[in-house]
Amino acid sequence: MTASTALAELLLTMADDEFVAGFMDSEWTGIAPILEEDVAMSSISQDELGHAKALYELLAEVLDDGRDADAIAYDREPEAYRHARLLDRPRGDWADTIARRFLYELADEARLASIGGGYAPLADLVAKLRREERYHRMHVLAWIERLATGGPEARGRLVAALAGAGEAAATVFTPLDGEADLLRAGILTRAFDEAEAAWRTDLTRVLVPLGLDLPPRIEHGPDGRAGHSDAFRWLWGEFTSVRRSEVGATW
């Protein structure tokens, strides 16, 4: 595999993660537990979709196959999306969303910290993304603590949500076929298993003081970014509906 092909796969997985996370969280607009969270989750969702758009634009330049960011984002069948299985779950209740976002935000942070300067457009974009993502981290950590210390029902829902998402939590770090090429090119500064170890250290600092369990370690298989659920197929139908009904529509 060439470095260019490996870079395209990296960009696609990063973009699909942000795209699906953003659309799923946008489903809380208007129904979040409190008004402030309607605003907060809408803002976070917009950020994630903006990040996805920027990554898809880089991918369109790397692929140079005539497709633009819109075509890559919207014109694929559900099976072609490469988001992590962690993000393939139903929206669930508020605790489910906070647990999923917590696990993903910290994983994405570890992944972004692993991007080197081997491809300058991505390195420049990542510097911007990391500045914005720190506010997402602050938001979700506040909610983790709030739910963990908010009484038996709130804590019980959070514990169940973390357990439910735990088996798929590390799928953000599913190895890419061209990972060695990305390391040689300096596009990655560390392997995904090292990024996963850093993520687990980060999780430990947050969860252990709250008496919460870490997600289990898993043996990464080929299904970490494949075999999507009915929940995603429904979401796909929602976010592609305008594109499919209005030829040439853009976001």
The other form holds:
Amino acid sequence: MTASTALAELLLTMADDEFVAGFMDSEWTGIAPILEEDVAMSSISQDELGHAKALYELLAEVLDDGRDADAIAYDREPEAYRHARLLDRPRGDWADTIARRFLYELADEARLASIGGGYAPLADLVAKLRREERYHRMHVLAWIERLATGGPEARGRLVAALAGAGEAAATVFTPLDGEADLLRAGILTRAFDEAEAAWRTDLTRVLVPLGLDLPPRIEHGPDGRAGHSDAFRWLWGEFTSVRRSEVGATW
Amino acid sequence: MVTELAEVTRDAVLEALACVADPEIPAVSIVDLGMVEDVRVDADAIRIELLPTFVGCPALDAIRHSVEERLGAFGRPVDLEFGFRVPWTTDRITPPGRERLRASGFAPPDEATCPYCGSADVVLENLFGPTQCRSLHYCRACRQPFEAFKPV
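Okay, that was the form predicted alone. Show me the form predicted in complex with its partner chain next.
Next comes the full complex, this chain leading.
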């Protein structure tokens, strides 16, 4: 595997994660539990979709196969998306969304902290992304604490949501085929298993004081970023519908 | 036409850019916000590097359009690039930019006082607001809700 194939794989998985997370959470727009959260979740989703766009643009340059960012984002069949199984779940209730966001935000942060200077355009973008993701972390940590200490129903739903994410929680760290090449090229500064360990330490600091369980350790398999659910197929139908309605149109 | 071309100076371009309002907070320009990283006046084109305030800012196309329209008067092609080579931070907002934000009811970043009455008796209502760069606050002194430019 060449460094550019490995880089393309890294960019695609990062972009697909942000894209699917952003679209799924944007489903709360208009129906979030309180008005403030309607605004917050819409804004966070807009950030994630913007991050996905910037990553797809870098990917389009690396691939240089005539597809632009929109073509990569919208013109694939559902099976070709490479988002982590953690994000391949129905929106669920508010606790499901907060649990998923919590596990994903902290995992994404550990991944972003693993990007080195080997490919300058990505390193530059990541420096900017991390400044914005800081707000997502503050938001989701406030909600984890609020649900965990907010009475039996809120806590019960959070516990069930974290347990429901279960084995899928760590799939953001599904090893990449080209990880060794990325490490050699300095595009990654640490392997994904090290990033995953850092994520577990971060999770421990939040969950243990609240008396909540950590997600289970898993053997990573080939299905960490493949084999998508009906929930994702439905979402795919939604987010590609405008694009499919008039093939080739400029919006 | 030689005299007309001679007027295309870096200062003249910067002056023109100072008239390009931010579409989401029209009280401030892209120069006030510190979005202009580089301006180069070359014989074949005016080259401009702008830094997006937020990665997913949906106003970038509108800003591109305004810049091209404003610089059209120079009669030279405009080569405009948005990039992340240098990360934009709220520290780049100029002192006049901060003053204009305040005057239009936005607390400048890292300034926890009410832009209307100056009181420090304010509370954060929501880290997220109507656009990616804004948060929502409330002044307990003058009982006025207000927005702030989010520090990044």
